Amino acid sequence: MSTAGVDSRPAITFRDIKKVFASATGSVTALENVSVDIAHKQFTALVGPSGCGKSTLLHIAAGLDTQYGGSFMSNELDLAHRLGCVFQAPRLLPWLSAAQNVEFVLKERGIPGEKRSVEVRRFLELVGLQGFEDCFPSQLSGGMQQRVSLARALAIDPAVLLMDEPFSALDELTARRLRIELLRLHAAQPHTVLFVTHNVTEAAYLADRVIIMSARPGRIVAEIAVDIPYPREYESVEVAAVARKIIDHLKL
C-alpha cells in the first residue's frame, strides 16, 4: 500500500480541543490545546500513555462526546451517515447472528433485501468469516467477534473509520492476523483511518503517520511520517526503528 496520490486536504480537523472531566476530588483536564489535522484516506495512528486522552479525542470525532472546548470539523461529505467505529470490545448485538449484526447497518443504509444478503456475505468473506454467518456472538471467539465488528463498520461504507484499541484485548497471534487483515482491506479500499493504540510497534506497522501525545493533560508532542513501503513485516528492522522513535518522544 502506498500513500502516493493521497488527497492532502484534511478529512477531519481538531482545533484547540480542551476537555475537562469533573471528579469527586475536583476537575481533571484530559486534553489541553490539541490541534491536529487527519489527512484524507490516510491511516493515522494516535499513540500516548494511558489516560492521556486518546480515546476521548476519538469519542469527540465520533460525536459521542460533545462537551469540550475548541472546535472539531469534518470535511468529508455526509460524515454523520458514513462513520464507522470499532472499539476494544466488539459491541455486537448478542441476540443477532454474525450475519444479522452486519445486515442491521445495511438496513439502516436502505439497502434492499436481496442485495443485503449478497452484501452481508461479501463483508463477512472480506474478514474471513465465511461459514460462520449464522453463529451468535457467544459462539464466536474474541477475535472472530472483532472480525464481525470490523465487517459491520465496513458495511457502513464509511468515509472515516475510527478504531479505539481494537486488538488490545486479543492474544498476540490473533491480533497480528487482524492487523494483516486490516492493512489488506485498507489497501483494497482506502479509508480515512484514525487508530488509537498504546502499542508503539502496532502503530509503526500499520500507520502512514503517527501522532504522539503527552501524559495527561494530553497534548500533541510529535508527529512521525512512516515511510516504510507496504506490505510491511511486523518484526522488521524498519518497523522497530520507527517504534523506537515513538518511544523516544513518549519519554520526553
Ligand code: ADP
Second form
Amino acid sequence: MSTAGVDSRPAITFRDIKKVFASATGSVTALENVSVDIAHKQFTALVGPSGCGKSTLLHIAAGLDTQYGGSFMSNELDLAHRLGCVFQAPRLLPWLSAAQNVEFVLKERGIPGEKRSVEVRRFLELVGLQGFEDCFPSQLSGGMQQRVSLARALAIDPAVLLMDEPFSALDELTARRLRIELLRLHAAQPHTVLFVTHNVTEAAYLADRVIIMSARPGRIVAEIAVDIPYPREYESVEVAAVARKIIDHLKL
Ligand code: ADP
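What would you give as the form predicted together with this ligand, now that the form predicted on its own is on the page?
Time for the whole complex; same chain goes first.
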C-alpha cells in the first residue's frame, strides 16, 4: 500500500463515534456520528466552537477515554507507546529540569545513558532551548515550558502527535513564534499531527487539512484541504481566505 515511502492508509480512523457524558443534571451528548480519517504524516486541524467535543475526540485518540460508541482504529503499530501529546498546559514534572523532563521519556524508550544525553540536547536544541537544559519549569516562561513539552512529545518518536490548543494560553507573539517553529519541525520531519484549536486563523496557517465541527453535539460539518504552499504568512490574504471559509462553515 505504500508509495515512495508514504503510507496511503490513514494513520487513524474514527467511525461513528458517539460520546455521552452522564451528569447529576442529565446526560450531555458531546459527540455524535463522528467519522473521519486522519492521514499519515499530514497536519490535520480540528476546529469548532468551544464545547463541541474536540478535546473529547482527542482523548479518545489518546486512549484516555475508552467509554464511547463506535470505533477508533489505528494503522500505526504500537500506537499506545508512540503517542506524543501536547496540551494547553505544559504538564511538566516540576521537580525535574528541562533536560530531565525530556530524558524521562528517552529512558522509558530504553535509550542507553550516553546516547540519551546526546538525544536530550538534540531535542531541546530542536525547540530552541539550548542553554536552558538545567532550568526547572518554574524558572522558564510559559512559552519555554511549552517548548519543553513539545521536545518531550518529539522525544517519544511519536507515530501520532496529538496537540490540544497548545498555544492558546500563551501571549500572541510567543504563540506566533511557536507556530513557526512547529511548521519548521514538521517540514524537516513530518509527523501525523492532529491539532485541536478554536482559532480559525491558526488552523488555516498550520494545517494541510481542516476538519470543522458543529456546536454540541459535535459532528463534522465540513473539511477543507488547504493548498497554500509552506512557508506561509500568518497575515497573508491566502490564510485569511481559508480562515473566512472556515468561519462560513461554522455559521452553518
Ligand atoms: P471542546 O474541546 O470542543 O471545547 P470538550 O470535548 O471539552 O469540548 O467538551 C464537549 C462537551 O462535553 C462540553 O459540553 C463539555 O461540557 C462536556 N464534557 C466534557 N467533559 C465532560 C465530563 N467529564 N463530564 C461531563 N461533561 C463533560
